[in-house]
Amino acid sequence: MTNLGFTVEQKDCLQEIINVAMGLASDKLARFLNTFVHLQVPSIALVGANHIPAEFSGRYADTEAALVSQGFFGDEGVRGEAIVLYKMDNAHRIAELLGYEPGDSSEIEMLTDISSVLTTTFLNGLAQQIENSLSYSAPRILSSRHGNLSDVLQSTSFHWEHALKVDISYQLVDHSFNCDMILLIPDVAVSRIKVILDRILEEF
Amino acid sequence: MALPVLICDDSILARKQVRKSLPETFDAEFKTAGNGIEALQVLRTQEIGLVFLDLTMPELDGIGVLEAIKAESIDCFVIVISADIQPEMQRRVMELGALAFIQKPVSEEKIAGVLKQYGLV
């Protein structure tokens, strides 16, 4: 996998900048599922977005999945479409413990009001760290059950030059529950990135 | 006599911003550990008078390195310093011993605060 030319002290920098973003989210979905969740570290890869189709269409392949996308802007060139990936079975037994109703339209509100808290408090939590602030357009969610996923994939990350996958993974006290963070993103966001970067280290 | 320090944390950043944030009148000698293992081999095998501790990490996290102190009856002064900011997370951590904890990212005044109110400045 490239991790296109972040050095290691910038991908440790980068990882840690993530694990904060990812800590203040995951408070917020846990008091939002009025439960404990157990944190792991995430795993974060950079990637060409041409590859994001085809390394998810293997994990979704055989399960009913859906994806929310919602789009970011913020200063000096950084912008983005982030797209959480969840499967239904997993969304099913989340919907039963929040007390949602059965039937779709139900499930689909709760995995927008999901993400939404998840997205957002994460890049919030991310601008804030690389001193940027960010506005956000509205989710939008499709379903593999109105085409394979892989397809949706690839319209949605057709436009990007890179990806920065966040593999998130949360256990819930009797419940598992994961899903995918990609944040598509253009190159002049990763060289700000990188740039915004460099300073942190610099600093230390 | 300069105090054993421990920082505990997988990000090399996480470690370099503990170090940075500790007022200069600290007089300490700093060893370092990446994860949860590491840190236990340092604490079984040296006096450690203050470890700052990361809980999310690979191998073995911070709260198993609570657990280990405890059941070891190991004896240090532990403040913990997360991105995991769950008040059950929180609540465990206190249950478990720890002197303090403090959200990530780390700041000099969260550190001063903290650092006076136990006396270790």
Second form
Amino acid sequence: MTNLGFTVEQKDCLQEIINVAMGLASDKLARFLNTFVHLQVPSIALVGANHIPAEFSGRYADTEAALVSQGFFGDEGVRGEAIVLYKMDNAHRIAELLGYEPGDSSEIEMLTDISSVLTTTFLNGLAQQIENSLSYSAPRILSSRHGNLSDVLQSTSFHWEHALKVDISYQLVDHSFNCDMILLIPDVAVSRIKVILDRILEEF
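I have the form predicted in complex with the partner chain already, so could you send the form predicted on its own?
For this one, just the chain is written down, with no partner chains and no other molecules.
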């Protein structure tokens, strides 16, 4: 197995980059929904890709959930997938807040809009800091309304053995609604990220 570990300096640098991008996405979401968004410290870890579906399923056990997945591709071999996960229990409240008509289709449309705000803003902020240009695939919408979330995730294509996982939680303070954004960078791209981090550190 390739050594995917980060030095202390690399991890601190990556953490700061993630914090800035997360703050930009949080501010954009707050403006979009006209409310305050609470953030927790993001989790950054190297994980086995085959463990990801079970982890998500455990977090969203016994509840209807939906996710929006979008791939991204950049210069220097940077690539990955951004997944935004939602519990559907209170999604209708946000749909009403944004003026959507009641119904499943409007809620999914709303979640796609929120995902676009979060994903695009976060990744653009990330790309700017690492001086990279990113392109995006069309978003995919998956739902576990009629099945287990782990089964839904198993149908996605994780074509790698290990991944760098960035786990970010967004919570709306004035509304009973929260979502998780998971950034997955495959092992083949992690080494490229490390080279970019070293370049950034050399400039300080």
